[in-house]
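Here you get one chain, nothing else, as structure tokens; it is the form predicted alone.
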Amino acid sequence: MTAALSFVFRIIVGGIFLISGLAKISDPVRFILTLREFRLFPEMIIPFTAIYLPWLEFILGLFILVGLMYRTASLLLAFLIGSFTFSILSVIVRGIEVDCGCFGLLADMLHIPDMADMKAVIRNLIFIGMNISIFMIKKTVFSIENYLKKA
């Protein structure tokens, strides 16, 4: 039962980030400018972030998607859905309203409203406890991974 379960929030997990980054990098000066209205960052390493911060993004959610190193991508990506999370709280604790960036054009085609908000924390905070589970179950089916164990 617990192999299924870490399967389905594979799948949701996964299946969000791979969309999610792609959405990102297909617009990369939109996304530089939504971490800009953040005003968190120095200016400098704003274009290498929102270059290369999409890509990891893509790259852990098809990890996770495919079960390929999938715990190891879980929990990085948990911790990277924290900074996300504390970036959003920053700037709902100083009273900034932003477009929290988190799905890019596809929010935009399919109305879905993406602000930095506390819809968008409880949001990341469920999908933390996903890539946990994700990361505690030891196994899950469907995965390269056993694939490979097996061969």
Given for the second form:
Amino acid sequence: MTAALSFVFRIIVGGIFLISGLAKISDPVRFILTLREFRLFPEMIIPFTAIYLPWLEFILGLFILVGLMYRTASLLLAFLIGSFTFSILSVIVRGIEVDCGCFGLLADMLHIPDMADMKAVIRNLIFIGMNISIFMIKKTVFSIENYLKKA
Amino acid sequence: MFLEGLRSPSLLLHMKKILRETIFILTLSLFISLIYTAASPSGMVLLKKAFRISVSDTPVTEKVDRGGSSQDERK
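Next up, the form predicted together with its partner chain. The previous block was the form predicted alone.
Below is the whole assembly, all chains and molecules, this chain first.
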């Protein structure tokens, strides 16, 4: 039962971050502008962050989805979402209204509201919970790691 | 009992595994992001900008200052 739950969480979290990573990779300039609007990061590191972060998100999502090093990937993703949540909270506290930038182009295409508000914080906390569950539950189904262990 | 659990070799091995996998994932992401960005035309501009910002600190202003002072001396 827990293995099936872990699998469901893997599909949800892995799929969402794989797609959101791809959406950010396809439009790095938009991601740079979003990072600038947050007024949280020094200008020097923004281009590096815009290049690196979407790919990290994509690879973590992919690894969780296919079940390769998925426990470590889920732990890393929990930390990453935690840092996103901290950034959103800082924007809310300072009273700045900005786009969250969480889903990049995908938010425009699917007309999803993508603002940095409390809804985004709650959504991120749910994702963190799912990632911690994936990490804590040691068994799962349909994963490359299981296949390699059997072989 | 909790401390004994923390000192157990299996936990240490588990932490080593997590650390090893973390380094692998972070490095893989870095390599792929740099290669992809360097390969795409719009990404190359972004990469150049990123490196220019990190490289151009004080030496450029020093050169300008020296040039200016030498011109003043000639006058």
